[in-house]
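Take a look at this single chain, the form predicted alone, given in structure tokens.
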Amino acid sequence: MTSSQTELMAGGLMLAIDGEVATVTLARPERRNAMTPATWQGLAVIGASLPPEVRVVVVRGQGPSFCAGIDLRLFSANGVPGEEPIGGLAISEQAIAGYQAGYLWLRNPAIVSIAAVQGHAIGAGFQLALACDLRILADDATLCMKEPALGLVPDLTGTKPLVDIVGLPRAIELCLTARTVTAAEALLLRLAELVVPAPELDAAVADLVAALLTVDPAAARATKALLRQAGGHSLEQQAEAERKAQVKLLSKRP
């Protein structure tokens, strides 16, 4: 066993590459999928070591949760085994930037990454959603936003996309009430792309996953670049990246 894949399953993780897919599963059913330290640590191993032929990246969760958010067992005296107990000093910048690396890669240009989310999505696990460029949610799908209820604030990368999807002030409702939004309201507020019954999550996966690799692999990298950068740009800003993103592809057609 290589010291990377003794990592993954330290941090309750499985990698399974297919091709140019890779297939993320936090595999930890007895917990719900809660994560701990090593699981944000694992997440940044992948990121850094996906190969280069992958083009998308499935992200989901053993059994009947995607993820119940940070195993609260950090926060008790004895802690989770083998993990240093979370306490308020004991956290850094640096240290959380660590957890935080396992949740930037997925917006990466030269992947897609799709969450497919059943049960609970709860706290870090709706970030882990919400770091995703696609959300299929089963119809038993539930999200929150827990961290402020617990005295926290959501870190791990999950307010811009929040707000950027539903707005600033459907977000402050969000997360300052903690509340439990269903599937069908997540695709109102279009945090899921798609809902189907719970039976049918892993055939949607799979039609999106091939369609998604019809497409040219340049031109899916170009154009996510684009649409990335797009919210923060003025219009006169986006066609000039636009022109210079056409000039570039083309020029290295055959």
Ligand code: ACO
The other form holds:
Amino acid sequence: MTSSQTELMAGGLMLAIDGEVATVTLARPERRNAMTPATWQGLAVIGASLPPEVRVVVVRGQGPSFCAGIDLRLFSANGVPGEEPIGGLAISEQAIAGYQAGYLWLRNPAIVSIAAVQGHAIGAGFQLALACDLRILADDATLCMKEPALGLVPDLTGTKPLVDIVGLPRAIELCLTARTVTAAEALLLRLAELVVPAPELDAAVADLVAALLTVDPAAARATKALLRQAGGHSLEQQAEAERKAQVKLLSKRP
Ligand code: ACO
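Show the form predicted together with the named molecule, please, because up to now only the form predicted alone has appeared in this conversation.
The next block holds the full complex; its first chain is the one shown before.
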């Protein structure tokens, strides 16, 4: 086992790379894939070391839940053995920035990221699904931004995609009630691109991956970069960005 595999396992993560597709698995099902700082650091390591040929990243969870969020033992006096404490003065903005790095790379234009969500996606787990470009939910999936109910803010890069997807009023309602969204409602709120019967989740993800891989890689990267920046641009700025991207893309053709 390599040192990085050992590092990933310490964070309850597994990584499998098959050509153009990487699968990141949250692999602590006995704790419903609850996350620790080692998990977020492991995710950041994966993002920083992804081979350039990878075009699609699937994020999934083992067992009945996608992810039950932060490991709540971190807030207890005993904490989690071998892990940094989280509560009170032990936390710093610098530490949180390190945890956020585990989520930020999933937006990279070089890849399309897909969250395959079954069962619970709570708190940090919901934010992980939000960090991905696309979400496919099993019909038993539930989403919950639990942080405010625990006296926390969502700080793992989830607030922006949530507002972008559902709009400000609904984001306020979801976060400040910390209520649970079913898969059916998630589809209505555009928090899921697709909802399928739970036994069909893997097949639905495989179909989407196959479809994404049919598109020209350079065009896919340039198009995702354009789409990602569109929300912050005026029409004129975006039209200019489209022109530039097209000229750059075509200039590289033989
Ligand atoms: N942290 C630590 N351990 C957890 C967590 C968690 N977040 N979630 C589940 N576990 C553990 C349970 O303690 C239990 O351990 P045990 O077998 O030693 O008793 C085991 O995982 C299974 O959990 P159950 O509750 O028995 O499983 P069930 O399927 O009935 O419920 C659920 C799953 C709904 C996820 C429930 O465990 C739960 O509510 N967990 C807490 C969720 C939470 O509040 N997360 C924090 C969100 S805020 C944030 O992420 C910043």
